[in-house]
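Take a look at this one chain, the form predicted alone, written out in structure tokens.
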Amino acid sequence: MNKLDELKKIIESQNDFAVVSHTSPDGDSMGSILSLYNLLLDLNKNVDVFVEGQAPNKFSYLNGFSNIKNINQSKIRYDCLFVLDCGDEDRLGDCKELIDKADIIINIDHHITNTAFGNINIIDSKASSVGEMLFELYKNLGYNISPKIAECLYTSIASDTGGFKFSNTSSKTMRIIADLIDIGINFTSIYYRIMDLKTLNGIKLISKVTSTLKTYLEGKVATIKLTKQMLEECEATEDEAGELVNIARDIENVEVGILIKEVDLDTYKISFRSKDYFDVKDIALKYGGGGHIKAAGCTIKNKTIDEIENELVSEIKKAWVKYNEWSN
């Protein structure tokens, strides 16, 4: 039995499902989990959808957002757990305990660093997003994609392709987007919400974060920093921090952008983005993280923010030799 047949058998024979993605969920993870949540509801299944902490409010327009649960609201057991857009179990954070509460683990992901921790692993590192993978899975399984599911999938794909401008956007991606638009979604409103909408406090936060900007390696690397104090001073939320790392990456002549974000005492989340050729995934892997060639992340503890900045720049400089950009 191939994976597709096995997956359909599980969906149709089981009744109690849980759906989860990685900590600090982005548009791909939010769109993916809520698309599957809505699909399983349409199939008359019992389903709980989980996010660690607070779900980003910018995705509150998606159907099912108000039904998202925290781990302390979970059942004792589930027939099946879907883990979406998550490279390894540790990235689930507190929701990792769902792994032990489910009889079957289905792991669907597009990260090349995925550790294949599921009973069934569906991994496609060439896919632009998990949303793109789910669209094809739903179609191949013969399931109807309703407008509410289409909105979730559009959100997923548009988010992880940077509004269809990243190199992971393929002709297949755009054909899927065309199919989703044909279903009847208000794609212009969704695009605005996920790509352009900003709050006043969010703009104030951008001003503070950009004031920390530094460049290195002849202007090829740019770093910015976000502290909890900045969030408090701007009365901003993590949600309003958004994809600040893109500000560093999008500067003319910059190849690698780095955001160092304080998440707790002596704990920092690092986001890497590259523009054309540098593999930031390799840097993230050195610190137990992962991701894609042009978008990756990790967490570093027990160092100051300045120590982390200097160390990351040093690691990038050492790695740059293979790109023949610097040799000293």
Ligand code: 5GP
The other form holds:
Amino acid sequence: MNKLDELKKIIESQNDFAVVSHTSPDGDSMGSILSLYNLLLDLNKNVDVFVEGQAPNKFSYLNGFSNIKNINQSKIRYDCLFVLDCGDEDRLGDCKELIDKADIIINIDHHITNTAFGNINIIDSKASSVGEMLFELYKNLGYNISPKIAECLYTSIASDTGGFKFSNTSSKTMRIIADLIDIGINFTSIYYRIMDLKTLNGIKLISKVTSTLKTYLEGKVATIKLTKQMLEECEATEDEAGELVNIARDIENVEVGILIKEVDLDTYKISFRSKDYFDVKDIALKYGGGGHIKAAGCTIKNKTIDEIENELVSEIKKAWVKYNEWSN
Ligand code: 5GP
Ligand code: MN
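Give me the form predicted together with the ligand now, not the form predicted alone.
Every component of the complex follows; first up is the chain already shown.
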């Protein structure tokens, strides 16, 4: 039986589903999990959708947002767990325990670093987003894509393509977007909310984060930092400020932008972005993280923020040899 038939059989024969994505969910995670939540409800299935901690309010317009659960509200057992847009089990954070609670794990992802931890693994590193993969999957399985599902998928794809401008945007991506628009969604409003809208406190946070900017390696690497104190002072959450790491990447001549974010005592989450050619995933992998060539991340513990910054810059300098720069 091919994967598609196997998947269809599972969806049709099972009743209790759980859907989850990685910690600190982004637009692709939120759109993907809520699209599947809505689809399974349309198929009259029991379904719980999970996020670790608080789901980003930015996506509150998506149908099903208010039904998102935390792990402490989960059932004892599920027939099937869908893990979406998540490269490995550890990235589920608290929600990792769902893996042990479900009989069948279905892993659908587009990260090249995915560890294929599911019973069924559908991985396409060429897809712009999991939203793009799900659109095709729903179509191929013969399921109806309602406007509320289409809004979720549009959110996923627009988010992970940076508003259809990253190089992961293909003609296929745009054909899917055309189909989603034809289903009848308010795409201008969604695009504005996910790409441009910021709160006043978010702007104050951008100002603080930008003031930490440093450049290295002849201006090809830029770092910025976000501390818990900044969040407290601005009374803002990170998602109110948009994609902070882009501030570093988008500077002229910068190839690699890095955001070092304090998440706990001596624990920092790193976001890497490259502009044209540098493979940031290789750097993230060295620290147990992962991602894509131009967008990757990892968590580093038990080092100071300055030690991390210096170490990352020197790792990047070493890696740059393969691009024939600073090879001396
Ligand atoms: P972000 O910087 O937005 O958190 O993540 C950028 C990309 O790298 C996303 O595709 C994300 O899923 C991936 N990523 C971020 N952090 C980690 C991590 O710790 N492990 C893995 N495997 N992937 C990560
Ligand atoms: Mn994604």
